[in-house]
Structure formats: structure tokens, C-alpha cells
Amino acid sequence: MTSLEASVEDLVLVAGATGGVGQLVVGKLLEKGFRVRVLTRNAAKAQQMFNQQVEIVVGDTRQPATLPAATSDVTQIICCTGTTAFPSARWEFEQPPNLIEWGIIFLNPQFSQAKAKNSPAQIDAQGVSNLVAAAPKNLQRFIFVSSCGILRKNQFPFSVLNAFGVLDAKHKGEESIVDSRLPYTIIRPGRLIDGPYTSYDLNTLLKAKTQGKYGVVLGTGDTLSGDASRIDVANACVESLFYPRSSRKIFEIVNKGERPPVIDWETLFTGLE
């Protein structure tokens, strides 16, 4: 399957569009002139955030029957879905755990996964697999925001991050993408920094600038560690659409070194070969 350079006539689906990275991806796509469709569980939240400048489809990656309407006729998919690495209210427990159950949860990660509806297993593994299965066969690119440490899950500090299986789940999500034979770009950021986190204001998203003073570093083989600006991660998602050399690549992204006036994405992507 041939990977094509993106055109602003394309229709890009963003899953996880109201999250920290996702909302910045949407803002960057709109800035570039793309047509954007967002997949969301909460239409009112998306409408408030994006001010009717995107097409909104209500759906849930955990529910395959809701996905065909979102993926129909799209040319690229950018998946920024995710949940917290450790048990929290965002895991959507069927019933709020009592004190004893919280103790069991932290001693037995498998118990927490079974009790939650929005855990990494449901979102980063099964949800991503469902979205891949619903993607058009002629999709030009599937971009997935994963995480550093996928191949270092047994090494500190990633062993701590993976205590409740978030890296295991993201790895399964990655595998479903690669095995699909769709053209893909998998981006593994370091620890995410910079906002806005919940802007609800498209004008703010379009003006968002990285607060870090460091440059962008890409690497392969899961060797990098450090912080990664959400803004630079979002830029990497969108910029990779324009460079076929970034297709069928898995790379890490962190912020290190002196920051140049302009990030040269073409050179960064070429360096992955």
C-alpha cells in the first residue's frame, strides 16, 4: 500500500480530540487548513472547544458499532486516546471502590482492570484495535500517540509507570496497528509537559507555544528518556502527514538541547532512516 503526502483537501479523523495532545492536534490541523472530524463521547464538550470548525461524530473506541460513522471516507486517522496510568476516577469503575477495594486494586492490578471500564486495557489496547479494524482499507496514514518505555517495561522508571499495565496496553495497541498493514506512524513521547491541558478555546489552541526552551529530538529503538512538550508531540503528529518518509516508522520524541528558531521536521524524519 502506498503512503501518500497529505493534502489539505484530506479529511482527518482525530480520536481523543478533547484530551491534552488531541486538542492541540486539532488546532494544528485547522491552522494548516485540513478538514477535521473528531470522534468524541461528549459532543457538547467538543462543540464548546472547537467552535463548530470541525465535524463532530459521537462514538467510543470501546464500542466497535459506533466507529464506522466516524471512519467513513477519512484519509488519515490520528489517535490520541488514553487514560491515566494509575487507577483513578477516569478509569470509570462500575462502583466507586471502598477503602478495602482500593487496597486490593493497588496490590492486584488485574483486579483493577476487571473492575474498570476505562482502564489502559480498554483504551490503549482494545480501543485502538477496534479503531484500526474500522479504518478504511485505503487509509493513507494511521498515527498513534504511544509512549516511551514500551521496550523497557522492566527497567526503572518504566517498570513503575507500567505497574498497572499502561505500557503493556499501548504495546498491544501498537501491534494491532503494525499487523493491520495500514501505513502508520507511531510516536512515543517522553513524560508529557506543557499545556493547554483543557483549553475549551480554539483561539488559545491556535496560539499555543511550547514553554520549553529545548529542541526536538527523535530516536528509534526506544532509547530516549525525558520530557516531551505536548505541543511538539501534536506538531509531530501533523507534520508527519506531509512526509512519506515518516510512514511505517516508530519513533520516540523528547525535548533536549538548544531549540532552533524553526523545527526542521523534514531533517528530523529523514534521520529516522
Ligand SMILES: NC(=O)c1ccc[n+]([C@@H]2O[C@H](COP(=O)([O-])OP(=O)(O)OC[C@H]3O[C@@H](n4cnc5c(N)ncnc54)[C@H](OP(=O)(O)O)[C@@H]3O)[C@@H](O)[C@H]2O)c1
Second form
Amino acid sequence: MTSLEASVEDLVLVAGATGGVGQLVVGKLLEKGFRVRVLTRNAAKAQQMFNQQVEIVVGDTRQPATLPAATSDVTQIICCTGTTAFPSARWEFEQPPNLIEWGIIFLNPQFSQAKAKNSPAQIDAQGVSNLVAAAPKNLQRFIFVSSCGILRKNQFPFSVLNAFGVLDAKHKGEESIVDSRLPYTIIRPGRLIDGPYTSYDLNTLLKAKTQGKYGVVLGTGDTLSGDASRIDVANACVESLFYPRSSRKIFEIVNKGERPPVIDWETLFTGLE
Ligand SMILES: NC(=O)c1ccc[n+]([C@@H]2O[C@H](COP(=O)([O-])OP(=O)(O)OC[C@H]3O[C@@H](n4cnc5c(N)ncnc54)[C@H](OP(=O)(O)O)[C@@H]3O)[C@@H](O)[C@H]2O)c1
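Could I have the structure of this protein in the form predicted in complex with this ligand, to go alongside the form predicted on its own above?
Below is the whole assembly, all chains and molecules, this chain first.
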């Protein structure tokens, strides 16, 4: 294949590897034969998930000093970090809120952001910017899992999703990547479906599955909406490495229509022109 860009000699860093999409990205990279390093806050969790198959570096995207050990010598970075769109324990409040404090948190987005230590502003905006700053200057690709709705923050349902600033934060993360002049691919999934079920939402509650039935649709300009399989989002991250046509592209991904026997990623990326 003439369009192959990545080589299995490459060393790919996955940030957010213990998350739903991140686990699938690691699995796919290993299946393709890549060398994989994971950036994690929890080495024991990563060790249990990936056994001896990946190199584990402990770090936190909020703490720039922890990042060079993870980014040194990597050829590509896939960033799947994130948290919940609405306040939850994963925002890591200074002190666990009581019932009344949870009420105040949900009534006051500014208050909740100020009290949280791992909110979207801290991970999706500042953390991504820190990771970009720590990336090797000769990085071949920075791949970022963002979200549909970045350009439709004032339209329902994205206005609700953005009530606590997750889309604002993802947008800032995207901007720091584009401004860095590193080669990038920014992937904006619809609502995530298929396991591992790591988010706190209806699809998780229902254990909603695509059952591998639906095709993959990519679009530009933030016009698509719908569900996106974590499996296909992870596939898009890894397949992007192989095709120069996916470089310097920002695209949405959702699942729609009948699934063909094989997903032709090259044609999908070519259609983004
Ligand atoms: N849920 C949706 O419907 C939806 C829709 C569109 C886009 N997205 C985005 O898609 C991406 C993947 O979603 P997902 O459900 O797979 O995510 P997830 O399961 O919530 O995983 C998030 C990952 O980020 C890591 N992380 C959190 N804070 C960190 C920090 N400060 N430093 C380093 N790593 C940190 C977590 O590691 P720990 O194990 O250490 O916590 C975890 O590995 C996310 O960016 C999400 O915002 C989600």
C-alpha cells in the first residue's frame, strides 16, 4: 500500500489508555504490531489491563513536569483523556461534597469548576495543552479525541452538554493542538456507545451496543450527530496513523447506515477533502 505513513517500528504514546476508548486504542495498536507506551496516573490499573504488553509511564496531564518521561522519543501521541461532562466524583473535588454541596455544585457551574481538581477545564483544555507542549518537535502525529458539538455549543442538545464547559474545554484543547503546528488529527465522536462503559450516561446505563451493524460516517464542519461506537472511534485513531490524508484534519465520526463487510478508512479519509 503506497499511502502507509506509520511503521510498526514507531513508538506510540496513548494518554487516557485506561479509559473506554483508550483501552481499545491500545488493543488495536498492539494488534497492528506497534510499540506502545501508556501515560497513566495509576500504574497498577494499567498493569492489570495491559499486562507486560506496553511500557507504562506514570504521569498526569495537569502536571507538566511528569510529561517528558512519557513523551520522550515517541513518534505519535493519541490522546483519549477526559472526564464526565457533568460534575461527578471523577472531577475530584477538594473534599467529597455532601448532599447540599452537590446541589450547589449543580446549580453553579463556576463554583463547581473552582472546587474541582480534575474538571474538563483542567483535563481537556490545560492538560491537552500541557501534553502538546511536551510533545517531541518531530512528532509525526498528535491524535486527539474531542467531541461533536464544538461548533454548535449554543444549539440543543450541545447547549445542555456544555452546561459545565466540557465543549469549551475540548475546543481550547483543539486550538492548542492546531496552534502548535504539529501534524494532527482531531476526531469528534458523537455520543459514545459500545463498551467498555466508562461514562455516566444513558448509553452506559442501557449498555447500548451497535452490535457491529452500522457503517462509519465521517464529516467535517461539525454537522453530524448521533451515536459513535467506541470501537470505531478507536479504529479511527489508529487508522489515521497510516494515512497522510488524515493529517491536519478535524472530523466528526458517527455510526449510521448498513455496515459494509470492510470499513475502507482510506476512502473515508479521502472524502474529507
Ligand atoms: N461519553 C461520550 O458520549 C463522549 C462523546 C464524545 C466525546 N467523548 C470523549 O471521548 C473521550 C474518550 O471517552 P471515554 O469514555 O473512553 O473516556 P474515559 O473512559 O472517561 O477515560 C478517560 C481517561 O482519561 C484519563 N485521565 C483523566 N484525568 C487524567 C489526568 N489528569 N491525567 C492523565 N489522564 C487522565 C483517565 O485515567 P484514570 O484511569 O487515571 O482516571 C482515563 O484513562 C473522552 O475525551 C471524552 O470526553 C465522550
